[in-house]
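We begin with a single chain expressed as structure tokens, specifically the form predicted alone.
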Amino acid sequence: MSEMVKGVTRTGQFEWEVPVGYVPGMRVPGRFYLSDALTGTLEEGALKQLANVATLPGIRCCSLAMPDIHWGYGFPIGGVGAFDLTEGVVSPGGVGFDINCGVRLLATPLREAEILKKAEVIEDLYQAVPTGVGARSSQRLGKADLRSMLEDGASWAVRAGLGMERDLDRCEGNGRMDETDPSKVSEKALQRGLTQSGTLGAGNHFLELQVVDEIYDPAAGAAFGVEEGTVAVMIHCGSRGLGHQVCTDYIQVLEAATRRYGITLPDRQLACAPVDSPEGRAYVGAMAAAANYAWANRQVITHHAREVFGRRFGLAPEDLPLVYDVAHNIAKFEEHEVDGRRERVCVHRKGATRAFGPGAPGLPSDLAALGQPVIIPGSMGTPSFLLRGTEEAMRRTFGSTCHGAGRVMSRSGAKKQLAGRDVREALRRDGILVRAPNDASIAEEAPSVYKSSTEVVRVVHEVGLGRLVARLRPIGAIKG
């Protein structure tokens, strides 16, 4: 048993509470979920996150982790807090400096024995798509586009011709937010945006190669459009440099409005300010223009992938429809039931996904009695999964569940105490192709520096935050 889990109470098989006074100042509990398996990947630095956010003004309920709980920026990684509209206040540390980073999911007809060549194909993908810290886009915007990618999101690039009517039906409030408010974004975000859309970026993003390997739910596989055994094409990044710039920005600003506001904070990386303010507005309008510019270039990222294989196995757009997209680092305007009455909150994901169940608003009409599709991706050399939301989820976590596996050893770490091309050779070896800009790159995402995915999703699943669909296995990869 980790000593990070002293003097925090054992509530269930999966669940554990930080009871008010772990810290001054808490105004509900912290409520996180763990197996045994995983509580030597607590940190106690991530802990403290989780009830220093239980401290902010208007949270309902209680502070929320999910199993890949980690040390991150004011609000822990796996992080979930909701707030009222009348006291509560936004914060950009329960958003992240990757503000809509996501994950999609596309479908493909083919089976692994289909990809021949398969380092080719690996090869065509990351020329298609650009890759690494400054990669630039291989398309030239203008400010009219940009200012359209920021309203818009995903339907920009469906009008541009970057992809299906259909891709809009299957992303999380259909690729867009209604908050949007370009006029926010400041021109140095801007002028970062202008370069970076269909780029992939660096750190943990990805366009990784999968196949089915496991269908749990036959009747929601077949309905979210995925079959046992066929390729799958998964995508994993967000609004790159301008969404980073957006929350630099706002931490600026917010820091400032929390003095104003005389709030009183454990930790000045949760810089917030009331919900209805003027600078809680002004946050929101640009979150929400950076989270369209991330909802696009998935998109444009999409259309890329698809072009490549048309070029390689004569497929149409259709043959490779989009499962899903989730969000994972971003704040929404939602209602849920809080104390046994139907209340709108402001609910933060930070590092967590949405995890919708049976009948929630905004679903797409077929899937609406099976709940939303989930994407928890794995490492490059371990499962990811598709599951289904919940009832459950709406119930515990604002529907909301987990988004990864959660890191246990830092990039630097990682770098020190690993060689990129060992890494890469023992994937080769377990039939993973990587493709990526130098080792050092591989290195930092080593499958070791992550937590089991197959542990994480577990207790995901038999806590109920999410219902398992399917199991994918991962084949090949590039990596930002």
The other form holds:
Amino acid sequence: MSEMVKGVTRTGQFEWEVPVGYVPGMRVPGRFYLSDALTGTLEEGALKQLANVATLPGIRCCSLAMPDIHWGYGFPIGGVGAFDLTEGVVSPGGVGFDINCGVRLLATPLREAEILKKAEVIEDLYQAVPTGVGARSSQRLGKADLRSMLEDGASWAVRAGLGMERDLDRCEGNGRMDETDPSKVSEKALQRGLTQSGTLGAGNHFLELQVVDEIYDPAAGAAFGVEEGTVAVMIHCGSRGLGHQVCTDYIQVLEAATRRYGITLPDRQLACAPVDSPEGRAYVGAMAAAANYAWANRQVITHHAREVFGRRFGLAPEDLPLVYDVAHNIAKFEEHEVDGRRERVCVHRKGATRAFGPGAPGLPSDLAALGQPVIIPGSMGTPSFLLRGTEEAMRRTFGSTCHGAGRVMSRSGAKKQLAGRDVREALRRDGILVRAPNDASIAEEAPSVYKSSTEVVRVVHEVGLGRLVARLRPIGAIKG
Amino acid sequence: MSIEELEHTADLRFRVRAPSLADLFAEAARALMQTLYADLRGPATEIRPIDLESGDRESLLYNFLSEVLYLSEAENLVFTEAELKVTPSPPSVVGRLVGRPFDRALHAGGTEVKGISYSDLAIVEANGEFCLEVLFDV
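Beyond the form predicted alone, can we have the form predicted together with its partner chain?
Below, the chain from earlier opens the complete complex, with every other chain and molecule after it.
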């Protein structure tokens, strides 16, 4: 490994440990998973953030990071931390601004050759799903609707005719967090939420057309509903301005609480409060409400996508079944084995995906023996992957795995080195059509600014933090 | 006064320099608006007041930029200028933001900012000028 990761110990072929003492005040070690090929991408800032998380009160086992670890704010991206419910804390810095940013995958019966006018299909999707900075919802939401979204999550959208009951069965936690408390969401957050339902956002958010081009695990593939050679739709977005405002509000609240509870922090973005405190409970209630908004939001976008496929190809909504929907910025209450006994803990996943193994609670009954479907997006030009959760992930990482490829180049570096138009043309030559509001946003998200999704997922598969089920090749995308 | 973009893998990090705290805050707001909308040209037709207090100047900056972001997104406004008075003790900022309604034809060239991060947020004063570093989650 390079000089900048001095002080880190290799503890396995893909496992590395950041010892207590790497930064002052660490209560447990840090642990991350990388192959030799990926170690060159590791930044000192990410390691420091991993170590900072280990200083938080009540952290159990260790501060963890997945193979897509990179430098973020508060927790590193790819970070996982589980906290005791009595001694431990909850922190917006372990969830992020985009609460319940997540990914869902829809199957279709179409073959790639049947998408005859791909540019027109992409344009239809771009027109159907409000995208980019300043985009406003095509829905007219009232305050009662918004409250129902925060209360009920994806099921609000299904009740409103924007989905099917089966969709809920294929969402993590049925597309809802029970801890929701809309009364803890500020007026500012509500105002932002009213106008952005069903919008995609910008940055790395996307709606992508893909082809299932390899099945690694036929039994799981069949059970998950993906067939080799068929087209799939992947949607990546979160809780929009409502979630961003919840995070902003509660960092202010928990900053004050941190001082009140005498907690010393290495980074103010890790502002936190005991899980079992008025401030901690308030944040959890608001965060869960924002998470529910995000599930409803992805459901609305799903509806728009199904409408486009209905108009273009005569498909019914049931012809585009939901494979699964996962959150990758969230804090959840789960039972795990820690130090040889079962404990209920608050698991923070910041750019990390739940990957529950066979027999874990809350899985759809027909998938219980296989494990949870796990969706790992690549980039516009590199494959995404469908995996299944494992017992190994339950044992090692509180049932968690990576959330994507992970960036290696800054956005400013990307814009300096890459012209958006060139990236667009290179993708087109590879058969990938991209529709975005501007070329700069394409340059910022070019395939070369990310680690190899194939290598990141290989590490996940080799370590056992997920088992490969299928690979999905991109053929087109709309981006914000 | 200057706005310099620093390296950060996932998000956008800026260093801003100005001769006074008021100019420093106004320039930080400009960095935020340029990130969101890229092009800030055009006549200003809207005014929104700012009146905030906080425990220290870093949290004041966090609150101020978060408020600018909120007003811009909630009211669909692009702020082109901030006229501010910043008092160091107790830390407060009063003044106004001036700008214009968002116009997709003019302002769609930027990227969304999800929030203002406290990570590595710092304001320092040296050699008669103020300098801050701030990270925007994008």
